[in-house]
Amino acid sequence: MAVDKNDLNNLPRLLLPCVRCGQCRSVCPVFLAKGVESDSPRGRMTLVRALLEGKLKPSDLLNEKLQQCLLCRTCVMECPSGVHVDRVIIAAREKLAEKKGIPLKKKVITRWLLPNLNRLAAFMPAAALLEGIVAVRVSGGYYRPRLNLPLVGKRLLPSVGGKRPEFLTSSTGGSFSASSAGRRVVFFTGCMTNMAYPRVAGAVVEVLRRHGVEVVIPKELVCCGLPMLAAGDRESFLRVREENIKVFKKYPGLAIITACASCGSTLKEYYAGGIEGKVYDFTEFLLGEVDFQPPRGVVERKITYHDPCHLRKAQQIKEQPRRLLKSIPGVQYQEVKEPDRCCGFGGTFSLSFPDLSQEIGITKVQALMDTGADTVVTACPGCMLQLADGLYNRQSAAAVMHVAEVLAAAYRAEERQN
């Protein structure tokens, strides 16, 4: 999808295929939680159509209805008419933003916080100290707030005080050579991996290097821009997109690797035409672009896997993570019921509607617990945080890991066994 093809101007055309059959209602996680027609994809399409026809005025209630969409694309996969509901919603939010502005909470996130994360990294030691005061450390390395905090309430927080990989704190970024000559790639870490899950970034680098891949992590890369797009803030999105493209152009032709489903789908869809290198999810690259060597180290875990929406539905990647996990000796793999059911995170959705986000997540978490797995694996840091919070709230001791972390653990076990 070319970014200059502004869906805002094409809203009537995007809405046209919707015949209001309502099949989308059977899968929409928000509708299943609330049971309200105006909170279903069909209901939102009707609201957007009424807005365009002037039958409905921009209002806070309308904005809330449109904001209460996870952009998970479950309805897009289900729609027999091929309506791109996610694109309609993003364009409609942009239209509302023109009329009423960006909500303050989202403005703080999209225009101040996310574009400046690199600069804020210098304050992480202070943030870690503060986190230890306002929150209690719990299992899995997370922190539970003692009181309702701005934006996050009492949701679990990732540790911000862990030992960060050198490349995440250096001033210029880093390049990690491989043990043997091979491919060279750019690793787009993304905000969540960079700031909340540096351990995942370290695992990705470790696994790629073991396959002869030199990994470059430019320090100048910023947020992929999805939160800005989702807020209807196209101006901010275009600004961060341009910043990232300038960095990518310093590495012409190099493949771009992500370990975040949302970053990956955004780069693939909205950076088209602006970058030369092909974008890959970590699992996709490992099985499709290098000679993958299954680890021989044993990892004794009973594992189940959660499909991130932006990986399975936006990028059609579902088999690769499973194949990688099943290649590890000692892993007992147990498929979960409805593996592609949304966890309810939705990026800034979880900040704007924390109660609804957690309610949607309950169904998913219960299904994961029903597998009896001691480890829940996924391929998106946002899903990791949501699932960890849900499992903790239901007194589950199951660990939450990224695919790369499990692989890295297996390779380390192989070294110890040798």
Given for the second form:
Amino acid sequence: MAVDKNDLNNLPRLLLPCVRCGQCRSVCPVFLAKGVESDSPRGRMTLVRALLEGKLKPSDLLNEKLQQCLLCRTCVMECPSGVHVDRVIIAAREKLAEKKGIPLKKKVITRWLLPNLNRLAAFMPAAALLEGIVAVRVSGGYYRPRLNLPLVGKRLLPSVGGKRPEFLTSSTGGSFSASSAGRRVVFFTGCMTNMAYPRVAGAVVEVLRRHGVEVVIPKELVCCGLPMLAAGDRESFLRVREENIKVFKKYPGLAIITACASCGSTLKEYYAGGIEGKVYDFTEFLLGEVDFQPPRGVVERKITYHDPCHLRKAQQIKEQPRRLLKSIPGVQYQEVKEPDRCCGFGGTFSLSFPDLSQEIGITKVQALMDTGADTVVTACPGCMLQLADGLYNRQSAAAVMHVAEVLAAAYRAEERQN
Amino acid sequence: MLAQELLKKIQDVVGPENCLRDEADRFCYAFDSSLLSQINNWVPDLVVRVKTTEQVATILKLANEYRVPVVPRGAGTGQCCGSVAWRGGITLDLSGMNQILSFDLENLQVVVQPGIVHAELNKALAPHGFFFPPDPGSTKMCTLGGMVAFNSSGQRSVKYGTTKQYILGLEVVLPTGEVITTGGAKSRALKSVAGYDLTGLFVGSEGTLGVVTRIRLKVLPIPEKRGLVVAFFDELEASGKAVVQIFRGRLLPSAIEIMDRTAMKAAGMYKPDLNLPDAEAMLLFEVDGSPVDVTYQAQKIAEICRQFTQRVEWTDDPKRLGELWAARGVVGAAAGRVKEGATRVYIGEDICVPVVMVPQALKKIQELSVKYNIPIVTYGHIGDGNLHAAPVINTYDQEEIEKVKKLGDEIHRMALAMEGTTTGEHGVGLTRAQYMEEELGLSLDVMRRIKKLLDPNNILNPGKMALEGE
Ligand SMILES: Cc1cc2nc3c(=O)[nH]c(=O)nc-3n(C[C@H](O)[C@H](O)[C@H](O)COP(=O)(O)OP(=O)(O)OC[C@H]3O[C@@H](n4cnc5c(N)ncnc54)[C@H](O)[C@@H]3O)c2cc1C
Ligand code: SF4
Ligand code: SF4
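Next up, can you give the form predicted in complex with its partner chain of this protein, since the form predicted alone came first?
So here's everything in the complex, that chain up top.
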């Protein structure tokens, strides 16, 4: 999708195929939680069209309805007419932002916090000190804030003070080369992984390394830009995109790997034309681009898997994570009911609408708990955070892991066995 | 605008959170799938989300007292403006009343609230080995209340009939607020001829006579097996003859679907791997029953089809079955894609003609497509003569909208001229009200008298179904 060809100008065309059949009502997590037509994708498409045709004026409620979309694309998969609901919503938010501006809280996140995350990382040790004061430690390396914190409220936060992999110590970036032989790739770690789950980045490098892949993590990479896009702040998005593209250009032709479903889908779709190297999800790369060696080490876990929306619905990656997990000796795999049901995270959605986000998450978390699994695995750090929060709130002891982490554990076990 | 006093009273009944007053919210209840609702701005003054029969009764009483229109709404998937509040007033959103109240499966019945979605009901019944047979294409989204109000049906109505065959009794709130139970106040009987068939009166009444708040439904055991025969014809007439011959051969498929050249082309454009051959028409026959029966029927049907064409295939392999049905499954979605910068619209989409007239009707529709220079994709349930024509236009273009209105009119008039009807399953609502005098004759007058009796102040879904007269 060409970013410069603004979807905003294209809105009438994007809206045209919606025949108002309502089939999207049957799947939209927000609609299923709220039950009001204006919370359904069909309702939102109608609102945008009415806005465009001047039948409705921008209002607080209209704005809220258009903000209350997870961009999960469940409706896009369901829609018989092929309406790109997510793109319409993004463009409509842009249109609203043109008129009303972007709310301060979002601006802080999209214009200041995310573009500067790598520079902020220097303050991580200081933040780590604060952790114990403002929050209560809970198992699995998470903290629960004692009171409503700015931006994040009371949701579970992963510790920023834990041990970070060697290549992420100095800052969130840090150049790192694994082996010298074999294929070289650029690893786009992304904000969530950098800040919340450095352990996932560690696992990705470890597994790639085992396959003779040399991993480069350029220090200068910044946020992929999805939060900016989602906020209707295209200007900021284009800025970070430009910044990232400049960095990618230093590694001409190298494949770009992500282990974050949202970064992956953004890079694949919104960076098209700007980058030379092909973008792969970690699981896709492992099974499609290298000679995958199934681990021989045993991991005794009963595992279930949650499909991140941005992996399954945006990138059509469904089988790879499952195949990887099933290749691990000792893993008992249990499919969950409706595995592709959205977890309700939605990035900044979970910050703007924490209660709704949790309510949507409950259905997912309950289904995951019903499998009896001791480990919930997924392939996106955003989902990980949401699921950890939901499981904790329901007093479940299940661990939450990334596919890469389970694989890394298996390879480590293999080494111990040898 | 609604009187403040009335609003206050309604808020007391359902809680302010269930009264949607904001314009953006109300705007989303201003349409169903019909073209007519898309090109108008019929926004209700208030949307009320109800949970109980008592709430519905109180609201109707109040509305009757204040003379405010009330329009019942399920999922808003109808195609004739049935659930659109074109005179403002209150839209009553019943989709929140979506519980199954009791399973009485030894007695082949369940009791449900009207807001339950069709697919959800069948999902709940399946583990028990039962199903509710009418199967609209909108199964994933439409509500049982909407199905009762429109007497909806679907592909399998050839064998299983329409919704009305399965409605044993209803709880209905009358426009004046009284609550009645049809089919026997306490009955769990599977049949009864005690009294007038009031159940039959309310089924298909399009929300003009009462609000359905509870439905006692008959359900059937799921057939053990299904099989499918697919045949491709070089001549439209031959396909019609094959269908007649199959009934003469004493066979009753559960569904007989037709896709003409336009529909096959659309499906092929959308999903090229369907690999549809070149033909004038494609028929799909579904048979169900015991394994022996399925094989027997399918082979017999294939044999009869071979009298008319050599391109016949039959299968009972679930995988192949899925592949073959897929062509029919995608056609509705595919229609809009036959023309760049245009979309499918619902107008003239539901005529039903005598089975033998289907090939002729298809031809005529193709001619109209040429006449108006509007692509039309046509498919339908040839087993009962019900055809769905899908014109494809640019809805931003006023000229195209005017053209397609005329086209729709010609399709409706053609159906009447063929001794058919303007609507086989989607209902009259507003879009087909203009044909009712001609189609119903004097019985429209009786309908008007019944309406007057039950709804003396004309508050429930007013102006629909030509009930007001000229
Ligand atoms: C893609 C698509 C495919 C379709 N396929 C079929 C098909 O194969 N067969 C078919 O028959 N129809 C079909 N339809 C039409 C439509 O889905 C059906 O008519 C359906 O039954 C309407 O249900 P609803 O809940 O959406 O009702 P709505 O559209 O909300 O309302 C329909 C009518 O029922 C009234 N009503 C709703 N609830 C109640 C109640 N509780 N009490 C009294 N009145 C009430 C409304 O006032 C209105 O007049 C299709 C529609 C679409 C969009
Ligand atoms: S977005 Fe798609 S599924 Fe939803 S109403 Fe429009 S056409 Fe139907
Ligand atoms: S993207 Fe997700 S949340 Fe947004 S309208 Fe579609 S299904 Fe609903």
